[in-house]
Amino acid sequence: MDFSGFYKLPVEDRLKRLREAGRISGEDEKLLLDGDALKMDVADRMVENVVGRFHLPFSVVPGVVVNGKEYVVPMVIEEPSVVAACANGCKLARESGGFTADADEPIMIGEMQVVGVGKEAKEKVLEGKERIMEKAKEYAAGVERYGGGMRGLEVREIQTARGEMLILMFEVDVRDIMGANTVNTILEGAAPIVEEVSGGKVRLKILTNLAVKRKARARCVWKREVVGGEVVEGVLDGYEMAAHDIYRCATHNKGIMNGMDAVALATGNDWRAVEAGAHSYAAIGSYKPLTRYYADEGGNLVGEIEVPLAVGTVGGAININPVAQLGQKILGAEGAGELSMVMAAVGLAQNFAALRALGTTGIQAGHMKLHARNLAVIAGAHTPKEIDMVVRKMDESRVYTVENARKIFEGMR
């Protein structure tokens, strides 16, 4: 399906393109246009103290090629430049052959803290490992039906100001769910036998968001003749700054998360867990970029990303929120692994687009141009005609400020 010029179309024509591509149905279109898609009674059951619903734009980036498959990627975000940057990075990637990606098995780790332990506690736990695993499996029956279940148990000793503690690391294959509730249930079920075996007291029983056994990786070779030599050099210099300067590295990684968080939101996933996992992974040893860039022998730009991604295609808010279900449908990922690979590719595309802008023309001109519609509304423009006129005048002046928008709007009146 040809999505060229998609961003220039009015909303109704964009929806028509998605219908023609088989990504949405007529009912789906009504859902996207319905400001009451998340019903109040449903929202009230999702969290406590509900008094309303908060709306964010639901966008799509078509033509994202990962492992030879073309995706329409849904994104929920309020930042004007993120979707445009992702689309640009993915377009240039497609012209160079697209992204290749892979993902680990969906192994989540749950930690159990044991305090008040004696000198032989670790040995006792290792000796009783089979008993603990058998008890844990009783609480993993739900996920075992889908091919998941217990995969391992490790034991660590840590020294703290409160004394020596044992940390048991339960490894659980959670298949296509994010897995927090499943892992926590297993931990709580196994706690009594751990106390019996270790002779200590179990305190914390909780999944870790540092999902080091559930990583996704993506790679792209942006051809020099496609992106230009200046872009290649600018991206390489920008990457080296992030690799050696923590202040830049924080923003470098934040830009990656702009894209991945937006996809997580659009598909009903826990973007806070995604953030926690990514930044803690980046901080192992010392805080470093989640991406890596280098030039190959032909002078082409090679970009790579590796990041833990605990996401699901079923369960949690996905089963409750109809718009999240539609986001999953539009993307069309056949399982959590495929979703994580697309998200990793989006994070890499987002990062490449930011480095490309920063290393060449600068980021602010493009960012503020996309922000111009927001400035027009702040200035008082409300109708599409008024907003377009204010934006056009700001584009002509190249001064993107609230003051200039107000001056233009007042002059129109």
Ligand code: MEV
Second form
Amino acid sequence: MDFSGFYKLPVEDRLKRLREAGRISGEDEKLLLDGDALKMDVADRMVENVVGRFHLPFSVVPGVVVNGKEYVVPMVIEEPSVVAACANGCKLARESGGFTADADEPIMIGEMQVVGVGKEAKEKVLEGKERIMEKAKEYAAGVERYGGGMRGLEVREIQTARGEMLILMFEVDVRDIMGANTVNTILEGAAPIVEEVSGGKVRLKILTNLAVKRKARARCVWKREVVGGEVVEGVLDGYEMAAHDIYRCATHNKGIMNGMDAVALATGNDWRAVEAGAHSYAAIGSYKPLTRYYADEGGNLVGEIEVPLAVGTVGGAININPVAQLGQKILGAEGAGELSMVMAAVGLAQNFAALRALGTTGIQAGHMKLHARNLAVIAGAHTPKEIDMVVRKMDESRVYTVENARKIFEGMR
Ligand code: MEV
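Now that we've seen the form predicted on its own, could you pull up the form predicted together with (R)-mevalonate?
Starting with the chain above, the whole complex follows.
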């Protein structure tokens, strides 16, 4: 599939290419173009107090190669440069052989807090584990139908300012859904029997976003002859800074989330859950980068990422929002595991691209170019020719303000 020069095409031609490549149908094209895909009555049923809909750009990054399969990755994001950077990191990855990736089984963990427990409560729960599991299974019937279900139950004790508490960790295989509703339903269903068995009182019953049993990993060896020696050195230096400086590490990980969140949004997933999982995972021990880089014997740059990714290909908002369904269709992952692998690869590509720019030329030149396009439009430029001319003159003056864009546009007229 040829996606060369994709970013330079007008929107209609990009859609045409996607259609010709069999990624979207004529109907899908209309849905994307008319901008009214999420109908008002549907929006009104999704959340409370609705008074309108909020639009964001829907982009794609073609040519993302993961485990030998080529994906067109949908991204929804408001920040300029993120899509371009991702495309750049993925292109250099493709030229280096692509990403390899793998994912854990889709096991989510639900926590149940038991307070007012006596000394033998933990033993009682362990003795009654079969009964608790049986009850939990009754509420897991929905996912059992798809091959998921209860997989385990662990018990932890914690000491708190309000005394000792038991924390029961319910492990549920949720297959291709994100799983929050399923897990929370199981927890609430099993609470009475836990009270009976433990003699304590059950309070919180909620899934944890620290989905340590549902991680995805991606890896790429960016070839030295493809990216250049200076880039290899720049990325390695940048990574070491993040590994030893928490201020940098926060921004390093934020850049990774730029990519993963954008895919989460475009596929109708809960990006706040993805955020919470990633940052809490990064903070185990002490807060550290989600990626890791080193040079192999040939001087090539090896990049790796490991991150919990609780995302689904069906269920929740995906079933309601037609644009999210289209995002899923364009990406074409066969199941949540595959989606999480692509997301991990995107996070790694995003991070590589940021480190590549930061460690060499800096990010402002590329960023301001995109920003300048926005300013040109705000100043009144409409046609691609007008926009390009305003951007070129702004680049020459290096003054990126609305006032300057207006002055240039007025001058052109
Ligand atoms: C900006 O949204 C993201 C970056 O700051 C990430 C990074 O510094 O690695 C460019």
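This structure is a prediction, so every number in the text was calculated from the model and none was measured. In this text, rigid core is short for the largest set of C-alphas that superpose within 1.5 Å between two forms. Residue numbers count along the first chain shown, from 1.
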With the core lined up, does the C-alpha of residue 403 move 2 Å or more between these two forms?
-> yes
